[in-house]
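What follows is a single chain, given as structure tokens, in the form predicted alone.
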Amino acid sequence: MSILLEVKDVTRTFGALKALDGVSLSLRKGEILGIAGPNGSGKSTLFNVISGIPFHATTGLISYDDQEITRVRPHEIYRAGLARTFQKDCEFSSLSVRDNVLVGAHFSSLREEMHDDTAIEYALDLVGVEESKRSQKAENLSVFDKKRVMIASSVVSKPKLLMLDEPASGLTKPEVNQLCELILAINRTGVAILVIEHIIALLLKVAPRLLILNEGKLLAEGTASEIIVNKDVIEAYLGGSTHP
């Protein structure tokens, strides 16, 4: 299967701080790749430089769908089919659920068709927002439903790649299980997914391959079964040993 996203030796500095230090990764079309690591390891910074929001990489090369996007403007990256969510819910609280998704359509390559409700209803169906909630103001939704709306606002653009930044934050265990099913459902439509998450159980359920960051560097990469027994990962991420 061909490569959709390639990150080569990317760094991001803030003064003397190296938030990313020579990180490389590749993602195949239709693949799910999980990213984990301690707080401050550079996970969200990696998403930021890939999407261009709110900054680009300091050095290195990022290619998406055979095009270099290292310095491409964020809205152009989005229209090319690379969408992302954020750790904090980013809904427009005073707008209805449908209008929130309409905003996502407006900034995508679908902007000329944004008065056609087909794409909006498709996105809301895909993430599981009930019909009865679609005319409500987003501020009245539960935490999980707000996350669904944020994801719908991204998938409405019909992306080839969806990047999810800690989507399970604030969810209950049953909701995390529902989120796993949602991620797999989106992937079954052909969308490749990069997902950052602290809840390792979620990554093990959805991602055949994992990447671990630590202090801005790539610590380990491999299958889920390889990563969970990796001594470096256990020490850096879990803060313990392989023995009880």
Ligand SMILES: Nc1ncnc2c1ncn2[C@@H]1O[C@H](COP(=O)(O)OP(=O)(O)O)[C@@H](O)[C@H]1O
Given for the second form:
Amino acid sequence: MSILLEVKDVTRTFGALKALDGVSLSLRKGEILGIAGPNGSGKSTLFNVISGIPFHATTGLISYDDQEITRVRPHEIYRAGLARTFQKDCEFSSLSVRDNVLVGAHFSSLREEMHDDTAIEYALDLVGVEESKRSQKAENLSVFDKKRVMIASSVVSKPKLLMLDEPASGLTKPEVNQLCELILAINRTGVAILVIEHIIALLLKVAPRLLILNEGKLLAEGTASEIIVNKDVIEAYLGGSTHP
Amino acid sequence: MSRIKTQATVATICFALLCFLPLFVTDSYIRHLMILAFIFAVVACSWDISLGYAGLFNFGHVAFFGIGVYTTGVLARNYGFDPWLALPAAGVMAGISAIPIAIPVLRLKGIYVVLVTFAFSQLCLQLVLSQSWLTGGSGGLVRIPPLTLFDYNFARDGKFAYYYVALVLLVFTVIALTRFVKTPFGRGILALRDNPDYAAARGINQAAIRVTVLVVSAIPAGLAGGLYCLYFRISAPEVFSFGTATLVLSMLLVGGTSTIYGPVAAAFCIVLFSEYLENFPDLNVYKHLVIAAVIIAILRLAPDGLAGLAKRLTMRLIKDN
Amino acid sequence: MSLDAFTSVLLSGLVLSSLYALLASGLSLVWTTLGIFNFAHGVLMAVGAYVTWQISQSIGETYWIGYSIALMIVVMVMLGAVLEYVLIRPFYGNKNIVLVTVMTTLAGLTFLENGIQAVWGPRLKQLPPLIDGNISIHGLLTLSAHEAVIIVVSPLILIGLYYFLNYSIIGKSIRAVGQNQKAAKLMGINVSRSFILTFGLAAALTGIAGAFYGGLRLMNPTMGSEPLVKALIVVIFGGLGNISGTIAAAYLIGFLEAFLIYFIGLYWTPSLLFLFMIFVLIFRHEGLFGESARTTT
Ligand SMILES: Nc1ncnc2c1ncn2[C@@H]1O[C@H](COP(=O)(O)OP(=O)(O)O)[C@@H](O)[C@H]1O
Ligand SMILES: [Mg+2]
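What would the structure be for the form predicted in complex with this ligand, rather than the form predicted alone?
Below, the chain from earlier opens the complete complex, with every other chain and molecule after it.
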């Protein structure tokens, strides 16, 4: 199958700190790839440089759909069909839930095709935000609902690649299960997904292939069963402050 | 839903009252006050777009008003333009001049935006003062021709016709701006203000939004300036002063930002209140002291302005019923 | 340019610079420490001048004006504290604090300007010079003794300010609050006292500038508005939140202004200064000297 996203030897430095140090990866169309690693290992920074928000890579090449996007402006990256979420739950606080999703639709490449609210309602149906909450202000939602609205506002633009940054943080067990279902459902519509979690167990449920980052470097890559027995991974996790 | 309905009803009633007011009120002084309130309401609610909705600390909005005042003045007085042409030209000129000011604003944040836009309005003032061959310098331009329609002179009818021109400008501005912020693009303006990174991740081009916001907010301010010039028939450099900026900014903050109708209501309150104080000749210089104190008190006691108060009140009414 | 014209440009540049430096250092200090921009700063200059005048009238004009200035400084410190308490303090924690305090300080400006008008009336007043007479150096240079005092004393005051901020305990705590309010609080520094002190200090510096100015020109309630705008330019050239940069910029701008007036005339000078200011803001908003201490929000 053809390659959708290609990251080649990307570094990102903050002063003396190398948050990303020569990271490469590639993602095929329609694939789900999990990215794990201890806190501070550079996972979010990787998403940041791919999406261009709020900064680009220091060196290296990123191409998407056979086009280089290393220094392309973030809103154009989104319009090309690459949507991300953020680790912190965030929303457009003064807008209603519907308008949060509307913004995602209106400023995408789909704008001309959108004539009414069906796409918005459809996206909200897909992520499972109840009808009764859709006219409320987004700031009054629960954490899980905020996360789902954030996902809805990206899937409404029919992206080719969805990047989820720790979507499960702050969720309860049943909510995490629902989230896994949702990720798989979105993937079934043909969307490739990059998903970050620092808890490997969760990724095992949704991602057939995993990458492990540690201190800005790629530590290991492979299928779920390969990863959990990898010595380096076990050491990185047990040596760090977090548990697998 | 019912809150929006209440708002629409109140707006319609106010509009109807304002339409018929000059038929009953023949006192030209009251009409004059209303015209002033209409004009400043336009400046205040258009400022709300950049300052309130977009969250840009644009401090140069009054400069757009001043640019309107001088565009109309110079065209009508120096170059013999028909005032009816010089008036829209003020809107166009203000809109165009918003583009150079947008460039520094695109690169800056927070207090730096206040400073650069403030510098812009001071620059306008200094240019007006120094180019006296065109602007009349510190004396300004006087004897600007008034609006006329065939043989009907707007300056000689006890402020009847000007009242309606100003009302039309206000109503048009309020409707246009309210619609503008309700469009998907307008939602994008709020989205950008609420969370710039998230907004960029949803395809919002910060530069495009900021330029559009500044241009859209400048046009009504310029038109208001043009009308102000044709109504008073002078263009004076005071329009760029601290005093004018303070007056309009107080309307905005007292009325409540990001509401459009709040600043409009506050414009009426402040113009009428400051005129009411004129009734006490003893107050004299204390008038400004009182106004300043009232502004600080309102900012302190009702941080969301009159609009915030109204919202809380209607919420309570809806709950009680 | 003749030597005479040159020296007079130089001198007027020095006098202007000294006043701007006093005014701008207070403005900058308030910005650094409290993170707000005080639009009422300029009118404090007028207040300082009028208060000095009032005191000198009360104690009798036979006394040297310096005594009145000393008393005025006490009054200004108290006024500064009151302003902080009324205009700024109620709005800490407000998410729009930058904007709201722009408004409250503008209201403060209106209040004080009209307050002066109400208390002292519209009649023009002038302060006596600090020292009478003229000074002539080799017949090349002539300036009034008052101007000479301004040129000499202002830098001394600023040096004093510098040492106060960098070496005294109170000064250090003010700077600590400016750099990191939370950390300062955790270290047991009384943040709100630092705020009041800063405002008082800034008001006193401005009051001194006002008293100096009142000996040069006629006083009126709006005498501070033009210097405020100049001080603003100075602060921007020096870099917000950078006191030594501010002082350097004050002298730079004072001279630049004097020379521009000499070469291109009174009309174009202000426009050019504002144009410079806009360019500095766009391309080097940390100012011409050094990096900025405070990031904006
Ligand atoms: N904007 C920034 N400035 C300075 N350091 C940063 C910035 N963003 C991230 N870092 C640093 O880069 C490293 C990686 O951070 P991040 O990518 O957020 O880790 P995580 O894997 O937990 O998502 C951390 O040490 C973090 O402190
Ligand atoms: Mg992270």
